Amino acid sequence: MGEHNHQKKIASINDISGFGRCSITVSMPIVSYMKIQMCPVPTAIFSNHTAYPNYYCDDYTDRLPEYIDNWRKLDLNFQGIMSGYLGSEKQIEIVKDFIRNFATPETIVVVDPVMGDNGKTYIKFSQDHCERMKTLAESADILTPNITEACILTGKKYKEEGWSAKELKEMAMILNDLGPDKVVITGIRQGSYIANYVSVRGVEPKVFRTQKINRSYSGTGDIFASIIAADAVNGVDFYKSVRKASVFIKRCIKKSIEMDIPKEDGVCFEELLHTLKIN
């Protein structure tokens, strides 16, 4: 049944959140932009994300093997596989069944290993759920996460700033050594600038610096982490990606506070989305 397979598509494992600019809600309008079709597996859905004080929430956990089979009966190839938050151990395992079933030597998998942020893991994920996060990124071609996600991963002690060199290389190499030939740490504080750290298998690593905004907005690593998976789809080198994404995302940032949005709304992107560069 080859005839759904004439459109380069990335399947998104990720939850939906109505208001909040955040996972699938973010992910689904960049890659489309990007001309490649976005395939949602819905994680949950949210009325709105759990940085408000009230949410909905509807878990779709038990829901996901029937729906993923129905993609197996489609026939369906993907030429990447994107994964997020996902809110449980049991949701690992099954991205790493969907990675397994449908992940051809081509297909390109980025892994955003959502855990924590600001040197601390958020509140319902236990040892056990970070643990059984480090086997998802093994399955990784590309691994997304920020500083604190990468010390979580590393068994590394959280610093706020002062990365030496010496040490983010090392924290990078592991997190290669798992499996990953590119990994991305994001969102290191060095000084007045916010820093990408970039490690590809066998090559220097790269840093790059932007000037630091200092306000932060929900979401801003699931464009980062869509606008990475979109590119290495479309076959755009990854040093280039990381610089647009960084740039893209400060552009947002600072549009919204122009647009006096609150944090938890996330970022304002639709307002720039044009200025997007497809390769």
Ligand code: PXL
Second form
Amino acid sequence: MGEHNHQKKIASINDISGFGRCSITVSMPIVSYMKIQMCPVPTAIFSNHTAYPNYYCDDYTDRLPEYIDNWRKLDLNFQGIMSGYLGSEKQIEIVKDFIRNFATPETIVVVDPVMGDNGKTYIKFSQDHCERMKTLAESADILTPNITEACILTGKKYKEEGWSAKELKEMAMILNDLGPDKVVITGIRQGSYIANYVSVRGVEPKVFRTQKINRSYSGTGDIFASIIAADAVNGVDFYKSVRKASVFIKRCIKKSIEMDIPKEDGVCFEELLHTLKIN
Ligand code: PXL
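Return the structure block for the form predicted in complex with this ligand; the form predicted on its own was the one displayed.
Full complex below, order starting with the chain above.
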């Protein structure tokens, strides 16, 4: 083990959004709080995320190969690799190369296939982009799509409510068959509950529900994926981790409503970070 590899590390390939609490701006403090060194690979620098009426984006695609090559020269290795918002198909290929170059058999790869929410793809994402995302999902050990992204990846038609156990099982099986042993489909509306559907290869799927709060905030998927990735690297049981992440997010949403924070600004997780259990 090289001299730079004495502490657990996660490489996070994601954008930096200066405002709007998403991507690296949330995953960095969370992963660090969970006692893991977080090493960002910035895919782009945004003034704020794209759900605001205006934003500035400085795409970093062309600079990534050299950035990453320097890590290779330093002989860095990672217990976890996670990917989030990727601005282009070229970036998806760069992440696949990164995994090929840096993942050891022990490395846990978490892919959050960020493409959309509430039945719609985010601005900037084409059909081809979504198709290419499937090829990245193949490299994942853990996949964390929301229900919109799960529909995109499996070719199912999105609906807001009324997912049957059979439909969810079929969708999760397709996702497991792409490659990841562990899949969690988040944000499934079920009456007054929000469900997360957890499918581990070879095990009967489980559903975790939390009471629905009638407001959705940007960036909660990034918080979810960060807790899942840090827990996986820390050896925490996957089901326990899913429950922990969902309860934490629910509490962050409650607090954000109390503090009257606009939904685009993301949740005020800073207020509650100290309550997050590390194991
Ligand atoms: O949280 C997802 C996300 C990440 N990064 C950027 C985004 C979004 C969602 O809109 O725009 C730049």
